[in-house]
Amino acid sequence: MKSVIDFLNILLPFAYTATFSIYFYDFMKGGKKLTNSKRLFLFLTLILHSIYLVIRIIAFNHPPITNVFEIFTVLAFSVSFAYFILELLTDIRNTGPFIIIISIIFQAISSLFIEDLVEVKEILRSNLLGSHVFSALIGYAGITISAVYGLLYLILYKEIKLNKFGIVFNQLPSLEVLETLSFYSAVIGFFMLTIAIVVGVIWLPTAFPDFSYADPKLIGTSIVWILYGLGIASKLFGNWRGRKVILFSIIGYILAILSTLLSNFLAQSFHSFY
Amino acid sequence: MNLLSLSISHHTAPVELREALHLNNEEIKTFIEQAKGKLFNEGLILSTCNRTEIYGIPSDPNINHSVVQSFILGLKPVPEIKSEIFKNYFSFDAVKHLFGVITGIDSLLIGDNQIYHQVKDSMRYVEELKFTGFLTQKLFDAAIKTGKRAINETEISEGAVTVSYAAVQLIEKIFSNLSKKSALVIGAGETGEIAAKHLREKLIGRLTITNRTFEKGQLLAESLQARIIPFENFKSSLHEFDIIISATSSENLLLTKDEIRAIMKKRNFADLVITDIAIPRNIDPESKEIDYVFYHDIDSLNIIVEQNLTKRRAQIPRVEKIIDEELKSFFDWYHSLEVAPTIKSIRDHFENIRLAEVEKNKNKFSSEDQEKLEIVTKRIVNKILHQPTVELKKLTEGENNHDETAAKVGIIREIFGIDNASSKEEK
């Protein structure tokens, strides 16, 4: 089983890169030739990734959320899986390369540094922790996709304003669609982050004796959550639209990444496991 | 194949001459009535704003391109016409030219699939006038198949290649669902009319027209089930529109940047697409600096048109490959109409039927009778085929018209289902 895990760990970044290459090639060539085969490739990569995650859980007897590199592989999976569902629901197939590249980055880092942890703290085997982390990860996948679509919106907006009618103009869906995709992804992300925070705030003080509301990860996530909440509320109730809301999403995402990095690698607290 | 073709198109003649030789349906009808039997037995006449084309199978071997030219000019006298403006094709080249026309690679706007429908309509019209025969019918089927393949298997017809359509393509890059949007077209001239029609085709939610001459605008609005607003006060309701297309002949600016900014404030900065396809321009080009205003004039739309034309030109080799395949298939069929191979095919066809029946029933006979069964069934088949074989051989004797022979042979092949049977065997 160990050798299968090692093999899949090496294979996955290549599988994502191959899927990305097909999506990218199709994007550059007009998005028609490989319409169905690229989706099949993504599907097969996700199947491989699911097998990898399941085998890891069985082999090491804990969910793959005990350190940042395990979390990265789950995040790589969540982002591409969320995109796959989005592609099936909307039939918008040309934005794949911009999302799958995120999975490549997360998976490559994970594959390089991940270790086979058999002994983990007992607290990390808790089901409540599982729901806390998984909802946070789906939330992060949501805001990642929201930020990517937001960025694509800004690029297309600029191209149209500047009369540049190149590949971006021809291949991307309309501004309205990009804005909608970005917004709905942010709403899903926000909702899942809310669940993660609620579960965390209820459960963490009982699980960790050294729990503190001054924990950097807690503060960082709360700021990100407030920012997304404001962005969503301004669109729903304040009639905000277009670039203003998109900028909220992109800034929120940058903050989320910074807060994760800082709280995991620099600030040591009860909330750091690696 | 004895097919003659004459073509007058944008390649050979200026618009005045093309107009002078354009044939409307009434004139085509007269042409056919006068030409049938004397000039051609069957054929096709195609006349659009960019080309007039005559295809036909001559009723007499002495009929050539110059006879047909004189016939056309007799019907539509145009003194300044010289014979050079007619491009002449014969046999294989004539078929190839027709396939080129229907696929749009010979069009002024490459890949214009309107020509596909025009050729189909012309085919239907000559059929109504009973100017088609066995050969032309097959030719039409092959041409339609070629046109369809070009549209479906290549990108020869993709992307906007007119300014008005490019404007709509651009609008669709901003709004995802035009049925929820409202548009104003300023100017009911030809350009405005085409733009309004494109919007209607794209199921725009609310279409409004305004024009300096109210009555003209009203006519266009009625034909497109659009709303009309008086030109004098159209500015007061501008904030209601998500799309403004301007195509008037006004010498001065109709809308300034400040006016557009005021509209945007009223719209709470919701996206506004402004397409100025007038020359000189009607709307201040500096409006593009305002946030959420997507201003485009004829120059920027021409960038889209040129890009799409370049893409279409790149598709020509793929279309030519389809044409070559369909030409081969058509002429394979045509050559199968020769007498000798047909006699062989009929004999093979009957022999196969005989063998199958003998095989199925031979166990009902004793071994001695099986031999007799072979002899008797062979004799029956030979006797049945004797007379048709003699008659077919007669077609090759004397001075029979080759296309007439081909037509007769084709009918025989169709009656016996020989081509269907051989294609089944191949499979």
The other form holds:
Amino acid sequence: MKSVIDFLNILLPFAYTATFSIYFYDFMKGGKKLTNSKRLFLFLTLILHSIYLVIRIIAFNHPPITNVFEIFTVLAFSVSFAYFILELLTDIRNTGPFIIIISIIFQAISSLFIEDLVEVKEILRSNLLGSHVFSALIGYAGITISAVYGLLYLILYKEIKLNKFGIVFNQLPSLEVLETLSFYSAVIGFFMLTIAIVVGVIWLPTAFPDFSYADPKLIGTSIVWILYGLGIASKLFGNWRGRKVILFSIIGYILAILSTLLSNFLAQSFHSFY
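We have the form predicted together with its partner chain; now please give the form predicted alone.
We keep it simple here and write out only the one chain, dropping partners and molecules.
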């Protein structure tokens, strides 16, 4: 089983790169011949990645959350999985290269430096902890994709203002569609962060003797959750439109990253258990 894990670990960056190449080629050529092929490649890559994650869980008897490079491979999966769901919901397939390249970066780093740990703290073997972390990672993947669509919106907006009608104008969806994609991604992120917070608030106090509701990561995640909840509510009920929604998404993402960095490196947290 170890040899299978090592093989898949090497194969995954190439699988994501091949998927990215097909999406990028189709984007540059503007053709329709690869429309179905690229989605199939992404689906097969996600299946391959799922098998890899499941085999790691079985072989090492713990969810892949015991070190930062295991988390990186879950992040790579989460970003492409969230995008795949979004593509299925909207049937818009031209934006794939801008998302999948994120998975390539995370998976390449993971494949180079990942450690196969057998002896870990008992708490790290908990499937509930794995569900909590996995939900949070998909949540952050969703808001990451939302920010990417926000940047694409601003790029296209600038191109239109400058009367540049090149490949970006021809291949990207309209401003309205990019706004919708950014919003849907934020909703996916908000929903998964909700699951992560619920699991955390219910289960973590029983698992960690030093648990505190004043934990920096819990506070940071809750602030991000409230922020995106307010943004989604403003879009649905406050008639927010256009650049206001996009700028809110990008600023929210920047604050989410800053919150994560501060809680990880500048504050003591019971989350720091590996």
